[in-house]
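One chain comes next, on its own, written out as C-alpha cells in the form predicted alone.
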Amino acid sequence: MPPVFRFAPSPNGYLHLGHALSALLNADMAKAAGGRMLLRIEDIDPSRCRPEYEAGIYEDLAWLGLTWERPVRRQSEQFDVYRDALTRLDAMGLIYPSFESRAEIVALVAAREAQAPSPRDPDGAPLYPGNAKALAPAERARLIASGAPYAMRLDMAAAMTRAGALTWLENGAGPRGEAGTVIADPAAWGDVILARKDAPGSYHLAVTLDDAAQGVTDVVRGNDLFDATSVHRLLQSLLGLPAPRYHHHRLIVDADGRKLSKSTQATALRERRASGATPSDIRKGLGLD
C-alpha cells in the first residue's frame, strides 16, 4: 500500500507561510514516496471556523500548485465517530466529567501556586487542579442532569496503567533533535480534555481518530505539536488504532522569534499573492527550491 500523507488546517483564519511550509512538505514527501496526499478540514470548533476561511484554504493550496484527493474529510461531519470513541473510553473507566468553570480553575491554580509552583504541561498551561475525579457517581449524574457545563477528561493515571510504555518513530529532527524512537510522556499533560458538553471531541481525540479513519501512515506537522504526539500515541493504544510515522518540522517565526499565527495577524498567503508573489517565490522563501 502506498504511504498516505495529510495536511489538516483549521478554517479559523487565512493560511500563512507556516501553513504553506507544512502543506508543501506533505505534498513533496508524498510525491517522493509515491504516496497519496489528503486534505482534512479541522472545523470542530464552530465558534471560530468560517466558510470564507475554508474557501480560502482551497484557493491558496490550488494557487501553490497542490492537488489532493476528494472528498475532503471535515471534522464537523464526524461527531458520531468521536462520541463512539468516548463511549468506549467511558466503558473502560478512563474518562470523567469535570464541572469547574475556567474562572474556577484559575482560582484553584492560584491557590495551589500559593503553596508551591504549579505543575505545567509542555505548552506551559497549568495541569488540571480540580478533584472532579473523586466525585461520587450520583453527584456526577445530578450535575449533568441539572444542565451544568462540563468537560470530559482522560484519567491519565488509569490510562497509562492500561496502555503501558509507549514510543513513536520520529523521522524529523524534532524541536530538540529527537530523531528515531521517541519515548512518549503523556503524563506531562495531566488529565487532558477529550470533549466538552457542547463539543464531542477535542483536538487530541479528533486528530487521532481522523488519522486512523483516513489510513494516514505519515503525519508531517510542525514542531509545536511534537509533545502532543504523546497523547495521540496513548489514545491510539487505548482505542486499538495504528500508529503512523511522525515527522515534525521547523516552524516559521516572525522578527521577534514567535511562531507565525493567525491570532498575531501573520501575513496571509492571499495578501502575498495580491502583492505580486508567485508560488515559486513562496517555495524559495521557505527554502524548498
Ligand code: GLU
Second form
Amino acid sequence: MPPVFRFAPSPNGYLHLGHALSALLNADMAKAAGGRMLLRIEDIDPSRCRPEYEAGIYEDLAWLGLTWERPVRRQSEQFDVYRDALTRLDAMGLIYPSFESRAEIVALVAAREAQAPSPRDPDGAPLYPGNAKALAPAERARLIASGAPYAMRLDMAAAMTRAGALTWLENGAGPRGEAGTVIADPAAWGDVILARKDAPGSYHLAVTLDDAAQGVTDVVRGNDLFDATSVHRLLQSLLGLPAPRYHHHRLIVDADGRKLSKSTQATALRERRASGATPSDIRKGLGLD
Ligand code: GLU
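Give me the form predicted in complex with this ligand now, not the form predicted alone.
The next block holds the full complex; its first chain is the one shown before.
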C-alpha cells in the first residue's frame, strides 16, 4: 500500500508562506515515497470559514504546481462521522457536557488566578477551570432539557486511565528537538472540548477521525501542532484507530520572529503572486531547492 499524505488547511483566511511550506513538503515527501497526496478542507468552524477562502486554497495550491486527489474531503460534510464517535465515547463514559459561557470561563479562570497561577495548556491557554464533570445527573438533564447550549469535553483522567501510556513516532525534529519515539502527554491539555456548542466536533476530534477515514499514514504539519498530537494519539487509542507517523516541520516566522498569521498581507501567496513572484521563487525562498 502506498503511503498517504495530506495537507489540511482551514479556509479562514488566505494561504501564506507557512502553508506553502507545509503543502510543498507533503507533496515532495509523497512523491519521493511513491505515495498519494490528499487535500482536506478543515471547515468545521462555521463562524470563521468562508467559501472565498476555500476557493483561494485551490487557486494558490494549483498555482504552486500541486496536484491532489479528488474528491476533496470537507469537514463540514462529515458531521455524522463526528457525532457517531461522540456517541461511542459517551457510551464509554468518557465525555460530559459543559454549559459555561465564554464569559463564565473567563471569570472562573480569574477566580482561580486570584489563588494561584492558573495551569495552562501547551498553547498557553488556561486549562478548563469548571466543574461540569461533577454536575449531578438530574441537574445535567435539567439543563439539557432547558435547551441550554453546551460543549462536550473529554474526561481526561478517565480517558488516560482507559488508554494507558501512549507514544508516537516523530520523523521530524519537533519544536524541542524530540525525534523518534515521543511520549504523549495528553493531560497537559486538561478536559479538552470534543464538540463545540455550534458544531458536533472540534479540531482534535475531526482531525483524528478524518486522518483515519482517509487512511493517512504520514501526518506532515507545522511544529505548532506537535503538542496537540498527544490528544490525537489518545483519541486514536480510545476509538481503535491506527496511529499515523508524524513529521512536524519548522514554522515560517515574520521579521519579528512571530508565527505568520492569515491576516499578514505581505506573506499571503496571492499577494506574492500579484507582485510577480513565481512558484519557483516561493520554493527557493522557503529553502526547498
Ligand atoms: N487545519 C489545521 C490548520 O490549518 C491543520 C491541521 C493538521 O494538519 O493537523 O492549522
